[in-house]
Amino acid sequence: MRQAGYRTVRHYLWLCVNTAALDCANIHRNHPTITFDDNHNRKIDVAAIVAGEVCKIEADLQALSPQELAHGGLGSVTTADSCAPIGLDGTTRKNQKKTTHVITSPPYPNRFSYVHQTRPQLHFMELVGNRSAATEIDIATVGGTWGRATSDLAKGNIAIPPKLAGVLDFLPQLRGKSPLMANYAVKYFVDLNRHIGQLRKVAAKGFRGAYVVGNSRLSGVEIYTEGILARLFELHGFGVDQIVVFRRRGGRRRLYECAVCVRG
(Lines of atoms letter the chains of each structure in order from A and count residues from 1; the text may use other names and numbers.)
(Lines give C-alpha, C1' and ligand atoms only; values in the text may rest on other atoms or scores of the structure.)
Protein backbone atom coordinates (compact mmCIF):
# COMPACT_ATOMS: atom_id res chain seq x y z
CA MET A 1 0.00 0.00 0.00
CA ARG A 2 2.98 2.30 0.39
CA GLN A 3 3.98 1.89 -3.26
CA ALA A 4 3.35 4.85 -5.55
CA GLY A 5 0.92 2.89 -7.73
CA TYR A 6 -1.49 2.47 -4.83
CA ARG A 7 -1.30 6.05 -3.60
CA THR A 8 -4.73 7.14 -4.87
CA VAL A 9 -6.54 4.15 -3.35
CA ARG A 10 -4.44 3.44 -0.25
CA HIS A 11 -7.19 4.51 2.14
CA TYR A 12 -9.62 2.07 0.56
CA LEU A 13 -7.04 -0.71 0.70
CA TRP A 14 -6.30 0.06 4.32
CA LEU A 15 -10.00 -0.34 5.16
CA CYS A 16 -10.04 -3.69 3.38
CA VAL A 17 -6.95 -4.97 5.19
CA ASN A 18 -8.25 -3.75 8.55
CA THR A 19 -11.60 -5.49 8.04
CA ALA A 20 -9.84 -8.67 6.97
CA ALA A 21 -7.60 -8.54 10.04
CA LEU A 22 -10.67 -8.65 12.26
CA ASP A 23 -12.35 -11.42 10.28
CA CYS A 24 -9.18 -13.51 10.29
CA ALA A 25 -8.27 -12.98 13.95
CA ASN A 26 -8.40 -15.91 16.35
CA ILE A 27 -11.22 -14.40 18.38
CA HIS A 28 -14.87 -14.90 19.22
CA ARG A 29 -16.95 -11.74 19.25
CA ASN A 30 -19.29 -12.52 22.12
CA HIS A 31 -21.37 -9.50 23.03
CA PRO A 32 -20.26 -7.61 25.03
CA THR A 33 -16.77 -9.16 25.12
CA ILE A 34 -14.21 -10.76 22.83
CA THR A 35 -12.33 -13.94 23.67
CA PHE A 36 -9.38 -15.74 22.08
CA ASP A 37 -10.08 -18.76 19.89
CA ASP A 38 -6.76 -20.43 19.11
CA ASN A 39 -8.23 -23.93 18.79
CA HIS A 40 -10.55 -23.31 15.86
CA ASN A 41 -10.95 -25.36 12.69
CA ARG A 42 -11.66 -22.45 10.34
CA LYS A 43 -9.92 -22.29 6.97
CA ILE A 44 -8.73 -18.69 6.71
CA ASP A 45 -7.85 -17.36 3.26
CA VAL A 46 -6.56 -13.87 3.99
CA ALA A 47 -5.98 -12.92 0.34
CA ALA A 48 -9.51 -13.99 -0.62
CA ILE A 49 -11.06 -12.04 2.27
CA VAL A 50 -9.10 -8.88 1.38
CA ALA A 51 -10.07 -9.28 -2.29
CA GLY A 52 -13.70 -9.66 -1.29
CA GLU A 53 -13.60 -6.39 0.65
CA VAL A 54 -12.00 -4.64 -2.33
CA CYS A 55 -14.84 -5.89 -4.54
CA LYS A 56 -17.42 -4.53 -2.09
CA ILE A 57 -15.87 -1.06 -2.18
CA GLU A 58 -15.57 -1.20 -5.95
CA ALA A 59 -19.26 -2.10 -6.26
CA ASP A 60 -20.26 0.74 -3.92
CA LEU A 61 -18.26 3.29 -5.90
CA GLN A 62 -19.63 2.06 -9.22
CA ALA A 63 -23.17 2.40 -7.87
CA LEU A 64 -22.69 6.14 -7.31
CA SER A 65 -24.25 8.46 -9.86
CA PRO A 66 -22.14 11.09 -11.70
CA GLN A 67 -23.85 13.76 -9.59
CA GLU A 68 -22.87 12.01 -6.37
CA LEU A 69 -19.29 11.59 -7.52
CA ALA A 70 -19.14 15.26 -8.52
CA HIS A 71 -19.98 16.30 -4.94
CA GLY A 72 -17.47 13.95 -3.39
CA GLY A 73 -15.03 16.75 -2.58
CA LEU A 74 -17.46 18.79 -0.47
CA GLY A 75 -17.10 16.70 2.67
CA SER A 76 -14.43 17.03 5.32
CA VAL A 77 -13.33 15.09 8.38
CA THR A 78 -12.43 16.83 11.62
CA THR A 79 -10.59 14.87 14.28
CA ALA A 80 -11.52 16.25 17.68
CA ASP A 81 -12.98 15.43 21.08
CA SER A 82 -16.74 16.01 20.85
CA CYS A 83 -16.85 16.95 24.54
CA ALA A 84 -14.01 19.48 24.29
CA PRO A 85 -13.97 22.92 22.63
CA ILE A 86 -14.60 22.08 18.99
CA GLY A 87 -11.71 22.62 16.59
CA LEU A 88 -8.83 20.75 15.04
CA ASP A 89 -6.47 21.97 17.75
CA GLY A 90 -8.98 21.78 20.59
CA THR A 91 -10.00 25.44 20.36
CA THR A 92 -12.96 27.14 18.75
CA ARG A 93 -11.96 28.98 15.59
CA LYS A 94 -13.30 32.41 14.65
CA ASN A 95 -13.97 31.46 11.05
CA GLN A 96 -15.15 27.95 11.80
CA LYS A 97 -18.19 26.89 9.77
CA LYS A 98 -21.36 26.47 11.75
CA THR A 99 -22.84 23.00 12.10
CA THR A 100 -26.21 22.59 10.38
CA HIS A 101 -26.93 18.91 11.04
CA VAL A 102 -25.80 16.14 13.38
CA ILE A 103 -26.83 12.50 12.99
CA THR A 104 -25.08 10.31 15.51
CA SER A 105 -25.43 7.44 17.95
CA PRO A 106 -23.37 8.02 21.10
CA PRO A 107 -22.64 5.13 23.45
CA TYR A 108 -25.50 4.01 25.67
CA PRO A 109 -25.16 3.84 29.48
CA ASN A 110 -24.79 0.06 29.40
CA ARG A 111 -21.07 -0.43 30.19
CA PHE A 112 -20.22 -1.48 26.65
CA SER A 113 -16.61 -0.48 26.00
CA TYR A 114 -15.96 0.23 22.34
CA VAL A 115 -12.24 0.52 23.07
CA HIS A 116 -12.21 -2.95 24.60
CA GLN A 117 -14.13 -4.40 21.66
CA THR A 118 -11.98 -2.79 18.96
CA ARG A 119 -8.54 -3.63 20.36
CA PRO A 120 -7.65 -5.80 17.32
CA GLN A 121 -8.32 -2.89 14.96
CA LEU A 122 -6.67 -0.31 17.21
CA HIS A 123 -3.46 -2.32 17.49
CA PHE A 124 -3.41 -3.40 13.86
CA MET A 125 -3.87 0.17 12.61
CA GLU A 126 -1.15 1.28 15.07
CA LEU A 127 -3.50 3.69 16.80
CA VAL A 128 -2.40 2.26 20.14
CA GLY A 129 0.88 0.62 21.00
CA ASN A 130 0.13 -0.95 24.35
CA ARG A 131 -2.59 -1.72 26.84
CA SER A 132 -2.18 1.49 28.81
CA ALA A 133 -2.73 3.58 25.67
CA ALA A 134 -6.06 1.84 25.07
CA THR A 135 -7.02 2.43 28.70
CA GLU A 136 -6.35 6.17 28.39
CA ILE A 137 -8.68 6.34 25.40
CA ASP A 138 -11.37 4.50 27.33
CA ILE A 139 -11.09 6.84 30.31
CA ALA A 140 -11.66 9.83 28.03
CA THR A 141 -14.55 8.18 26.20
CA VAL A 142 -18.23 8.81 26.94
CA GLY A 143 -19.27 5.76 28.92
CA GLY A 144 -15.76 4.28 29.05
CA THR A 145 -15.55 1.48 31.61
CA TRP A 146 -12.63 -0.77 30.76
CA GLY A 147 -9.69 -1.51 33.08
CA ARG A 148 -8.51 1.47 35.12
CA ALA A 149 -11.58 3.45 34.02
CA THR A 150 -13.68 1.22 36.28
CA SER A 151 -11.21 1.55 39.17
CA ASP A 152 -11.31 5.34 38.91
CA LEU A 153 -15.10 5.32 39.07
CA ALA A 154 -14.99 3.43 42.36
CA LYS A 155 -13.30 6.35 44.13
CA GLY A 156 -15.81 8.64 45.87
CA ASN A 157 -18.76 10.25 44.12
CA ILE A 158 -18.50 12.09 40.81
CA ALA A 159 -19.43 15.76 41.08
CA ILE A 160 -22.76 16.67 39.49
CA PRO A 161 -23.21 20.14 37.93
CA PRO A 162 -26.06 21.92 39.77
CA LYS A 163 -28.24 22.12 36.63
CA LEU A 164 -28.12 18.34 36.26
CA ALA A 165 -29.10 17.52 39.84
CA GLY A 166 -32.82 17.46 39.06
CA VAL A 167 -32.40 15.71 35.73
CA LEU A 168 -30.72 12.49 36.86
CA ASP A 169 -33.87 11.10 38.49
CA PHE A 170 -32.48 7.56 38.68
CA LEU A 171 -29.55 8.56 40.90
CA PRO A 172 -30.93 8.16 44.47
CA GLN A 173 -32.13 4.62 43.81
CA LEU A 174 -29.02 3.56 41.87
CA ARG A 175 -26.59 5.06 44.39
CA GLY A 176 -28.26 3.04 47.13
CA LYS A 177 -27.80 -0.19 45.14
CA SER A 178 -24.39 0.34 43.54
CA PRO A 179 -22.22 3.43 44.07
CA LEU A 180 -19.94 2.25 41.23
CA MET A 181 -22.78 2.02 38.71
CA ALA A 182 -24.14 5.34 39.95
CA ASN A 183 -20.78 7.01 39.26
CA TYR A 184 -20.67 5.40 35.84
CA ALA A 185 -24.13 6.69 34.92
CA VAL A 186 -23.34 10.16 36.26
CA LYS A 187 -20.11 10.33 34.24
CA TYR A 188 -22.00 9.25 31.13
CA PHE A 189 -24.56 12.05 31.35
CA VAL A 190 -22.01 14.65 32.51
CA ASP A 191 -19.97 13.86 29.39
CA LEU A 192 -23.03 14.15 27.14
CA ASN A 193 -23.90 17.44 28.82
CA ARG A 194 -20.42 18.76 28.03
CA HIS A 195 -20.83 17.67 24.41
CA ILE A 196 -24.17 19.47 24.06
CA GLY A 197 -22.65 22.60 25.59
CA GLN A 198 -19.92 22.58 22.93
CA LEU A 199 -22.46 21.86 20.19
CA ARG A 200 -24.43 24.92 21.27
CA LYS A 201 -21.41 27.09 20.42
CA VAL A 202 -21.21 25.90 16.81
CA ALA A 203 -24.83 25.09 15.95
CA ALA A 204 -26.08 27.11 12.98
CA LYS A 205 -29.43 28.85 12.81
CA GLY A 206 -31.99 26.24 11.84
CA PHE A 207 -29.82 23.42 13.21
CA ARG A 208 -31.32 19.93 13.19
CA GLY A 209 -30.02 16.88 15.03
CA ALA A 210 -30.91 13.23 15.58
CA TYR A 211 -29.29 11.32 18.44
CA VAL A 212 -29.91 7.56 18.47
CA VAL A 213 -29.69 6.17 22.00
CA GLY A 214 -30.97 3.22 24.00
CA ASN A 215 -32.32 2.86 27.50
CA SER A 216 -30.46 0.80 30.10
CA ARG A 217 -30.91 -1.17 33.28
CA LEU A 218 -28.09 -0.90 35.82
CA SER A 219 -28.29 -2.95 39.02
CA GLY A 220 -32.00 -3.34 38.34
CA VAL A 221 -32.59 0.42 38.03
CA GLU A 222 -34.21 1.69 34.83
CA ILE A 223 -32.43 4.55 33.04
CA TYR A 224 -34.50 6.24 30.36
CA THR A 225 -31.63 7.68 28.36
CA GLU A 226 -33.79 9.37 25.73
CA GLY A 227 -35.78 11.40 28.25
CA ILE A 228 -32.70 12.58 30.15
CA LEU A 229 -30.90 13.42 26.89
CA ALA A 230 -33.90 15.46 25.73
CA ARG A 231 -33.87 17.44 28.98
CA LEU A 232 -30.13 18.10 28.62
CA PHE A 233 -30.72 19.55 25.15
CA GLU A 234 -33.47 21.79 26.53
CA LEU A 235 -31.15 23.02 29.30
CA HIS A 236 -28.81 24.29 26.57
CA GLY A 237 -31.54 26.08 24.64
CA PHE A 238 -32.29 23.44 22.02
CA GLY A 239 -35.84 22.42 21.17
CA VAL A 240 -36.91 18.78 21.15
CA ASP A 241 -39.19 18.03 18.21
CA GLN A 242 -39.90 14.39 18.98
CA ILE A 243 -38.55 11.16 20.41
CA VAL A 244 -39.04 8.27 18.00
CA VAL A 245 -38.85 4.71 19.31
CA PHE A 246 -38.00 2.56 16.31
CA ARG A 247 -36.88 -0.87 17.49
CA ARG A 248 -36.24 -3.25 20.32
CA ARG A 249 -32.62 -4.28 20.65
CA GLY A 250 -30.80 -7.45 21.47
CA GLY A 251 -34.01 -9.46 21.63
CA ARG A 252 -34.36 -8.46 25.27
CA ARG A 253 -37.57 -7.24 26.82
CA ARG A 254 -37.94 -3.53 27.53
CA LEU A 255 -34.66 -2.56 25.88
CA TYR A 256 -35.13 -0.34 22.86
CA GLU A 257 -33.50 2.27 20.64
CA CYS A 258 -34.93 5.62 19.73
CA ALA A 259 -33.96 8.88 18.08
CA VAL A 260 -34.04 12.16 19.99
CA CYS A 261 -34.76 14.75 17.29
CA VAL A 262 -33.68 18.29 18.20
CA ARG A 263 -33.47 21.75 16.65
CA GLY A 264 -31.30 24.76 17.36
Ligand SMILES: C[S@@+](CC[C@H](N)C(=O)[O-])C[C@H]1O[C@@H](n2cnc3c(N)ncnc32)[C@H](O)[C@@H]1O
Second form
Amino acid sequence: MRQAGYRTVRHYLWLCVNTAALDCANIHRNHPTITFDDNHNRKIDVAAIVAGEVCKIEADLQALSPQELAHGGLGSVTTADSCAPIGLDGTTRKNQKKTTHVITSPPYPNRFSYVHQTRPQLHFMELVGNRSAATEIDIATVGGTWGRATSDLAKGNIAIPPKLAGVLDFLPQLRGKSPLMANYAVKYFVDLNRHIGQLRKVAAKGFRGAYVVGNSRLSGVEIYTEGILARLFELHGFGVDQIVVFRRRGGRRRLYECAVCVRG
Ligand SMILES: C[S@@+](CC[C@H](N)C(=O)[O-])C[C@H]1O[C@@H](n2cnc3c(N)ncnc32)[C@H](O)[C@@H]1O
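Having looked at the form predicted on its own, could you now put up the form predicted in complex with the named molecule?
All chains and molecules follow, beginning with the one already shown.
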Protein backbone atom coordinates (compact mmCIF):
# COMPACT_ATOMS: atom_id res chain seq x y z
CA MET A 1 0.00 0.00 0.00
CA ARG A 2 2.91 2.33 0.69
CA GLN A 3 4.50 1.70 -2.73
CA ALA A 4 4.45 4.62 -5.15
CA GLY A 5 2.37 2.68 -7.69
CA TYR A 6 -0.54 2.51 -5.24
CA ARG A 7 -0.45 6.19 -4.27
CA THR A 8 -3.55 7.33 -6.14
CA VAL A 9 -5.71 4.50 -4.77
CA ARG A 10 -4.26 4.26 -1.26
CA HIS A 11 -7.45 5.51 0.44
CA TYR A 12 -9.50 2.79 -1.28
CA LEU A 13 -6.94 0.16 -0.28
CA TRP A 14 -7.02 1.44 3.29
CA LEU A 15 -10.80 0.91 3.38
CA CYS A 16 -10.37 -2.63 2.02
CA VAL A 17 -7.72 -3.55 4.59
CA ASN A 18 -9.83 -2.00 7.36
CA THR A 19 -12.91 -4.03 6.41
CA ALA A 20 -10.85 -7.22 6.01
CA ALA A 21 -9.16 -6.69 9.39
CA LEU A 22 -12.56 -6.90 11.08
CA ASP A 23 -13.74 -9.89 9.04
CA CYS A 24 -10.51 -11.83 9.63
CA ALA A 25 -10.03 -11.13 13.33
CA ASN A 26 -10.64 -13.89 15.86
CA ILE A 27 -13.40 -11.94 17.58
CA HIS A 28 -17.15 -11.99 18.06
CA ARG A 29 -18.71 -8.58 17.86
CA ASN A 30 -21.69 -8.70 20.16
CA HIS A 31 -23.32 -5.37 20.81
CA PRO A 32 -21.90 -3.76 22.94
CA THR A 33 -19.10 -6.18 23.89
CA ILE A 34 -16.34 -7.92 21.96
CA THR A 35 -15.13 -11.41 22.86
CA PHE A 36 -12.29 -13.57 21.55
CA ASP A 37 -13.19 -16.39 19.19
CA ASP A 38 -10.14 -18.65 19.24
CA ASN A 39 -11.93 -21.99 18.80
CA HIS A 40 -13.37 -21.75 15.33
CA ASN A 41 -13.10 -23.73 12.10
CA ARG A 42 -13.20 -20.74 9.77
CA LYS A 43 -10.74 -20.79 6.88
CA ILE A 44 -9.44 -17.23 6.84
CA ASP A 45 -7.96 -16.14 3.52
CA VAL A 46 -6.86 -12.56 4.18
CA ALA A 47 -5.63 -11.86 0.64
CA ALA A 48 -8.88 -13.14 -0.90
CA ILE A 49 -10.98 -11.01 1.46
CA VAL A 50 -8.94 -7.88 0.70
CA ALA A 51 -9.16 -8.64 -3.05
CA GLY A 52 -12.95 -9.10 -2.74
CA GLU A 53 -13.26 -5.66 -1.14
CA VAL A 54 -11.12 -4.13 -3.92
CA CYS A 55 -13.48 -5.68 -6.51
CA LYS A 56 -16.53 -4.21 -4.75
CA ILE A 57 -15.03 -0.71 -4.82
CA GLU A 58 -13.99 -1.16 -8.45
CA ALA A 59 -17.55 -2.19 -9.39
CA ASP A 60 -18.99 0.84 -7.53
CA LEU A 61 -16.63 3.20 -9.36
CA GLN A 62 -17.32 1.59 -12.73
CA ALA A 63 -21.05 2.11 -12.13
CA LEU A 64 -20.67 5.91 -11.76
CA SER A 65 -21.93 8.00 -14.65
CA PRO A 66 -19.67 10.69 -16.20
CA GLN A 67 -21.81 13.35 -14.42
CA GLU A 68 -21.33 11.66 -11.05
CA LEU A 69 -17.60 11.40 -11.67
CA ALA A 70 -17.47 15.09 -12.57
CA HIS A 71 -19.14 15.96 -9.22
CA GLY A 72 -16.58 13.83 -7.38
CA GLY A 73 -13.95 16.46 -8.09
CA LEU A 74 -15.84 19.09 -6.09
CA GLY A 75 -15.48 17.39 -2.73
CA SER A 76 -12.73 17.44 -0.17
CA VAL A 77 -12.41 15.67 3.15
CA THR A 78 -11.16 17.30 6.34
CA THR A 79 -10.64 15.40 9.55
CA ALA A 80 -11.55 17.73 12.40
CA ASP A 81 -13.56 18.18 15.55
CA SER A 82 -16.76 19.86 14.38
CA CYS A 83 -17.11 21.68 17.72
CA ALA A 84 -13.61 23.15 17.77
CA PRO A 85 -12.67 26.54 16.32
CA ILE A 86 -12.27 26.08 12.59
CA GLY A 87 -8.80 26.50 11.18
CA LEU A 88 -6.92 26.48 14.46
CA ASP A 89 -3.63 26.56 12.59
CA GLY A 90 -4.17 30.01 11.05
CA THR A 91 -3.31 29.00 7.48
CA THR A 92 -6.42 26.88 7.21
CA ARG A 93 -8.49 29.69 8.64
CA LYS A 94 -7.15 32.13 6.05
CA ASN A 95 -7.96 29.71 3.25
CA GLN A 96 -11.26 28.58 4.73
CA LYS A 97 -13.98 28.67 2.11
CA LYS A 98 -17.45 29.67 3.28
CA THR A 99 -19.83 26.76 3.77
CA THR A 100 -22.92 26.89 1.57
CA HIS A 101 -24.62 23.64 2.63
CA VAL A 102 -24.45 21.12 5.47
CA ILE A 103 -26.26 17.80 5.37
CA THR A 104 -25.32 15.76 8.40
CA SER A 105 -26.41 13.42 11.10
CA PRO A 106 -24.68 14.26 14.37
CA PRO A 107 -24.89 11.79 17.28
CA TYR A 108 -28.19 11.69 19.23
CA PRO A 109 -28.41 11.92 23.02
CA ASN A 110 -28.89 8.15 23.26
CA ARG A 111 -25.68 7.08 25.00
CA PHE A 112 -24.21 5.42 21.91
CA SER A 113 -20.42 5.58 21.88
CA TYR A 114 -18.98 5.54 18.36
CA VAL A 115 -15.50 5.02 19.82
CA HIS A 116 -16.61 2.03 21.86
CA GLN A 117 -18.29 0.51 18.81
CA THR A 118 -15.34 1.03 16.49
CA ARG A 119 -12.46 0.22 18.81
CA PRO A 120 -11.46 -2.92 16.82
CA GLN A 121 -11.03 -0.75 13.72
CA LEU A 122 -9.23 1.97 15.69
CA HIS A 123 -6.90 -0.62 17.18
CA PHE A 124 -6.27 -2.79 14.08
CA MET A 125 -5.64 0.18 11.86
CA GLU A 126 -3.26 1.71 14.42
CA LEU A 127 -5.33 4.88 14.64
CA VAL A 128 -5.04 4.77 18.42
CA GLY A 129 -1.97 3.63 20.30
CA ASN A 130 -3.56 2.60 23.56
CA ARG A 131 -6.79 2.50 25.52
CA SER A 132 -6.46 6.02 26.88
CA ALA A 133 -6.13 7.45 23.34
CA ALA A 134 -9.54 5.95 22.50
CA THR A 135 -10.96 7.40 25.73
CA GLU A 136 -9.68 10.86 24.79
CA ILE A 137 -11.48 10.67 21.42
CA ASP A 138 -14.67 9.60 23.16
CA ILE A 139 -14.44 12.53 25.58
CA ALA A 140 -14.07 14.90 22.59
CA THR A 141 -17.05 13.51 20.65
CA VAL A 142 -20.57 14.84 20.88
CA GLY A 143 -22.42 12.47 23.20
CA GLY A 144 -19.29 10.43 24.03
CA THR A 145 -20.14 8.11 26.90
CA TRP A 146 -17.57 5.39 27.37
CA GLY A 147 -15.45 4.92 30.49
CA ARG A 148 -13.95 8.18 31.75
CA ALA A 149 -16.29 10.21 29.50
CA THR A 150 -19.09 9.00 31.79
CA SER A 151 -17.23 9.05 35.11
CA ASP A 152 -16.20 12.69 34.45
CA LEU A 153 -19.91 13.51 34.18
CA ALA A 154 -20.55 12.11 37.65
CA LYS A 155 -18.62 15.00 39.21
CA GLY A 156 -20.98 17.89 40.10
CA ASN A 157 -23.25 19.66 37.64
CA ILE A 158 -22.05 20.63 34.16
CA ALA A 159 -21.99 24.42 33.72
CA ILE A 160 -24.73 25.67 31.38
CA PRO A 161 -24.05 28.78 29.26
CA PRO A 162 -26.71 31.36 30.34
CA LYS A 163 -28.31 31.50 26.86
CA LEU A 164 -28.99 27.76 26.96
CA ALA A 165 -30.63 27.69 30.39
CA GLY A 166 -34.14 28.35 29.08
CA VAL A 167 -33.81 25.92 26.17
CA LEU A 168 -33.05 22.68 28.01
CA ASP A 169 -36.67 22.03 29.02
CA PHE A 170 -36.04 18.44 30.20
CA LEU A 171 -33.50 19.50 32.82
CA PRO A 172 -35.53 20.01 36.05
CA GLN A 173 -37.23 16.62 35.67
CA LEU A 174 -34.09 14.75 34.62
CA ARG A 175 -31.93 16.26 37.39
CA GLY A 176 -34.48 14.92 39.88
CA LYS A 177 -34.32 11.42 38.37
CA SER A 178 -30.64 11.07 37.47
CA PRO A 179 -28.02 13.79 37.93
CA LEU A 180 -25.60 11.72 35.82
CA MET A 181 -27.98 11.46 32.85
CA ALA A 182 -28.83 15.17 33.26
CA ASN A 183 -25.12 16.00 32.95
CA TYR A 184 -24.81 13.72 29.93
CA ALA A 185 -27.70 15.45 28.13
CA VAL A 186 -26.45 18.93 29.10
CA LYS A 187 -22.99 18.16 27.72
CA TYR A 188 -24.54 16.83 24.52
CA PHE A 189 -26.41 20.11 23.88
CA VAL A 190 -23.48 22.27 25.03
CA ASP A 191 -21.36 20.47 22.40
CA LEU A 192 -23.98 20.96 19.67
CA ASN A 193 -24.21 24.61 20.67
CA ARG A 194 -20.42 24.93 20.26
CA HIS A 195 -20.69 23.36 16.82
CA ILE A 196 -23.40 25.81 15.74
CA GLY A 197 -21.27 28.70 17.06
CA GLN A 198 -18.40 27.57 14.81
CA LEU A 199 -20.77 27.03 11.88
CA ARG A 200 -22.00 30.62 12.27
CA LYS A 201 -18.47 31.85 11.55
CA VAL A 202 -18.16 29.96 8.26
CA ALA A 203 -21.75 29.86 6.97
CA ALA A 204 -22.04 31.55 3.56
CA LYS A 205 -24.80 34.00 2.69
CA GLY A 206 -27.85 31.91 1.75
CA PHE A 207 -26.56 28.93 3.77
CA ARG A 208 -28.87 25.92 3.98
CA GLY A 209 -28.53 23.02 6.41
CA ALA A 210 -30.28 19.74 7.22
CA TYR A 211 -29.43 18.09 10.55
CA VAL A 212 -30.85 14.62 11.11
CA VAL A 213 -31.33 13.82 14.80
CA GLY A 214 -33.34 11.40 16.88
CA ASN A 215 -35.28 12.14 20.04
CA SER A 216 -34.38 10.18 23.13
CA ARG A 217 -35.58 8.96 26.53
CA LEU A 218 -33.18 9.13 29.47
CA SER A 219 -34.27 7.72 32.84
CA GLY A 220 -37.84 7.87 31.53
CA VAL A 221 -37.61 11.58 30.64
CA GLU A 222 -38.34 12.57 27.01
CA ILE A 223 -35.66 14.62 25.26
CA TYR A 224 -37.06 16.36 22.17
CA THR A 225 -33.70 16.77 20.47
CA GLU A 226 -35.10 18.29 17.28
CA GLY A 227 -36.95 21.12 19.09
CA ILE A 228 -33.96 21.97 21.26
CA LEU A 229 -31.58 21.87 18.27
CA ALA A 230 -33.93 24.20 16.36
CA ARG A 231 -33.88 26.69 19.27
CA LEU A 232 -30.06 26.52 19.41
CA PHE A 233 -29.90 27.41 15.70
CA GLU A 234 -32.25 30.34 16.30
CA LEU A 235 -30.11 31.57 19.20
CA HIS A 236 -27.22 31.80 16.72
CA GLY A 237 -29.29 33.77 14.21
CA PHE A 238 -30.22 30.95 11.83
CA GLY A 239 -33.80 30.57 10.60
CA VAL A 240 -35.59 27.22 11.00
CA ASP A 241 -37.55 26.38 7.83
CA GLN A 242 -39.11 23.14 8.97
CA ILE A 243 -38.67 20.03 11.09
CA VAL A 244 -39.46 16.92 9.06
CA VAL A 245 -40.28 13.74 10.97
CA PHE A 246 -39.37 10.98 8.57
CA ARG A 247 -39.00 7.61 10.28
CA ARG A 248 -39.43 5.63 13.45
CA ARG A 249 -36.34 4.27 15.13
CA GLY A 250 -35.61 0.70 16.13
CA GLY A 251 -39.31 -0.12 16.56
CA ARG A 252 -39.28 1.50 20.02
CA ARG A 253 -42.28 3.51 21.06
CA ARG A 254 -42.20 7.24 20.30
CA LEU A 255 -38.59 7.22 19.11
CA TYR A 256 -38.21 8.82 15.69
CA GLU A 257 -35.78 10.67 13.44
CA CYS A 258 -36.24 14.21 12.18
CA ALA A 259 -34.44 16.54 9.82
CA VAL A 260 -34.05 20.05 11.23
CA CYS A 261 -33.85 22.26 8.12
CA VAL A 262 -32.19 25.63 8.67
CA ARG A 263 -31.03 28.65 6.71
CA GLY A 264 -29.06 31.78 7.43
C1 LIG B 1 -25.08 9.49 13.65
S2 LIG B 1 -23.40 9.25 13.13
C3 LIG B 1 -23.49 9.71 11.47
C4 LIG B 1 -22.33 9.25 10.66
C5 LIG B 1 -22.37 9.62 9.18
N6 LIG B 1 -22.85 10.95 8.96
C7 LIG B 1 -23.19 8.61 8.46
O8 LIG B 1 -24.32 8.94 8.11
O9 LIG B 1 -22.71 7.50 8.28
C10 LIG B 1 -22.57 10.58 13.97
C11 LIG B 1 -21.08 10.70 13.67
O12 LIG B 1 -20.55 11.91 14.25
C13 LIG B 1 -19.21 11.67 14.68
N14 LIG B 1 -18.83 12.72 15.67
C15 LIG B 1 -19.12 12.76 17.00
N16 LIG B 1 -18.60 13.89 17.57
C17 LIG B 1 -17.94 14.55 16.57
C18 LIG B 1 -17.18 15.76 16.53
N19 LIG B 1 -17.01 16.51 17.64
N20 LIG B 1 -16.65 16.14 15.35
C21 LIG B 1 -16.84 15.41 14.23
N22 LIG B 1 -17.55 14.24 14.19
C23 LIG B 1 -18.09 13.82 15.36
C24 LIG B 1 -19.28 10.26 15.25
O25 LIG B 1 -18.02 9.67 15.33
C26 LIG B 1 -20.21 9.56 14.23
O27 LIG B 1 -19.44 9.01 13.20
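Throughout, rigid core stands for the largest set of C-alpha atoms superposing within 1.5 Å between the two forms. Not measured: the values here are computed from a predicted model. Numbering follows the first chain given and starts at 1.
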query: Displaced residue check between these two forms: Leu15, CA, 2 Å or over, core reference; finding: no
query: C-alpha of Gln62 off by 2 Å or more between these two forms on rigid core; finding: no
